[in-house]
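Shown next as structure tokens: one chain only, the form predicted alone.
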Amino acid sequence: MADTKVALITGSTSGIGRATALRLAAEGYDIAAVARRTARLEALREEISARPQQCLPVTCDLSEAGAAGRMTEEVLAHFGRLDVVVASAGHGRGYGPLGEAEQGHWPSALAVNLSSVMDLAGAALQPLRESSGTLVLIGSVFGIDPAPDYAAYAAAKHGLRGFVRSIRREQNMEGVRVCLLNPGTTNTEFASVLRGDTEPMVHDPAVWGFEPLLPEDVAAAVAWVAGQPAHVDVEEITIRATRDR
């Protein structure tokens, strides 16, 4: 239907971005699920396409130059419009201490958790201004505390605080609602890729020590941001796990 909501998701085929597909779609959303990986975004299709929702799934590496507006474009030609953008999509590899960490992902990892979330902010912006959206950055409370082992991760997260707190001061973002959303430990893939693992897996959570949060945890916040009225703009939220310090 031409007034049903869509959504726009990156890194949607695991993890957060995943969680947070599925949320949306149950909660009326029409999808553009973003990823890497085709054979996982036909899954996700087929999944939330057996709901009334449509899913248009996107294959697209978000570290290549031009990549968020085309694929923004896409989007647009196919649902003439955009409500809700959630920037999901994130590069662990590159850990380690200064001196020992593999400094070759380094690039890649700016250019994921940074450079191509800013370039689709600025891509998407006109399509939220017109539909008064809102535009979700998935943070890390790495971009908040110190994070040894993880130099590059926590500058990109850090400067996509200083984005986010920049844009959202800017007269041309007026009508666009911007938050940012920080996770604590999140049981999902990202944790494997982090650890080295060849095949990326979602961890016992006996590996943590404590109950991490569930993709779910975090999708769910994201789903509230959105449903907020329309004076509402929820700046920045810091969700962790309850014996996460």
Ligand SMILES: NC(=O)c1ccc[n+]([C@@H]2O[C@H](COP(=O)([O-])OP(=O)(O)OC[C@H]3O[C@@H](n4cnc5c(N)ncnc54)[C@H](OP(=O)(O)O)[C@@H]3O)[C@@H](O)[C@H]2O)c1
Given for the second form:
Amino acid sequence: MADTKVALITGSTSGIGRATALRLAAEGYDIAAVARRTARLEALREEISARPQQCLPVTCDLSEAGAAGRMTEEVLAHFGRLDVVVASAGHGRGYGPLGEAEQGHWPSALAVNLSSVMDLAGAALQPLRESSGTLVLIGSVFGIDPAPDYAAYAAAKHGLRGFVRSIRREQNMEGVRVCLLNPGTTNTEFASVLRGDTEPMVHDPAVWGFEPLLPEDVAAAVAWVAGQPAHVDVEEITIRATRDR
Ligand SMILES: NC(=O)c1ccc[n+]([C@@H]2O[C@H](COP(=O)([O-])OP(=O)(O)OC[C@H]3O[C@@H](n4cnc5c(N)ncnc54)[C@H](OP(=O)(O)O)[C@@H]3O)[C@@H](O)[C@H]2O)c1
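Output the structure of the form predicted in complex with this ligand; the preceding block shows the form predicted alone.
Let's see the whole complex now, leading with the same chain.
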């Protein structure tokens, strides 16, 4: 096994995934950066390659059946190991009350936010056993609380919580740590994507009326979880902006 630890991060082109890729690269991990927007992946590769760490950009649409598993095999074939896997890709499209929401987006919302994460976890399991590694799945406070107007998204994130809590019990005895990390409002492109903007952008934080989390706040928590010694398993973390209701 090569010496340098490897982190695979989905959703690396934006927000929490991108901040996590940069944070873990700064901590010495080689990075497999996964998302659809190739130009942004290439920009991230260039940014990380200023350090000694390697960055492998992997263009992948996680809404496609089987894509998460194939992508994981590709990363493993390149690096030969996996130490940290962070599932951050997600979207909230299909927003709105039942009956008014654009339900055409729901299959993709369920695929990206839930099914692909399950596939990724399954494909990463054996290499994570070999490295006594860590799986960090980005949930949401909408996976804990009711979320009017976000029913499909909430269904996926509640499902993810059930998945994580179940596999954690299975996999702990194999030495794999499994953490569900639930952010509250975080200033990323999430809301812009949800609206269907063709050029997604980060909000002016003034729209919320309180200071939201930054993606770097969540990335710091991921790094803390991944940095725990092998006998410490952080089961679940929920992070909310202080003044967020
Ligand atoms: N922002 C918040 O307030 C908030 C709160 C709680 C939880 N979360 C969760 O945090 C995670 C990250 O979201 P974010 O806030 O960082 O949003 P973001 O800035 O919009 O980033 C979402 C990422 O997911 C990727 N993605 C979306 N659809 C994909 C697909 N079909 N295939 C592959 N990658 C795909 C995007 O990359 P490409 O478009 O390049 O594919 C992008 O890198 C999500 O799981 C979200 O549910 C966010």
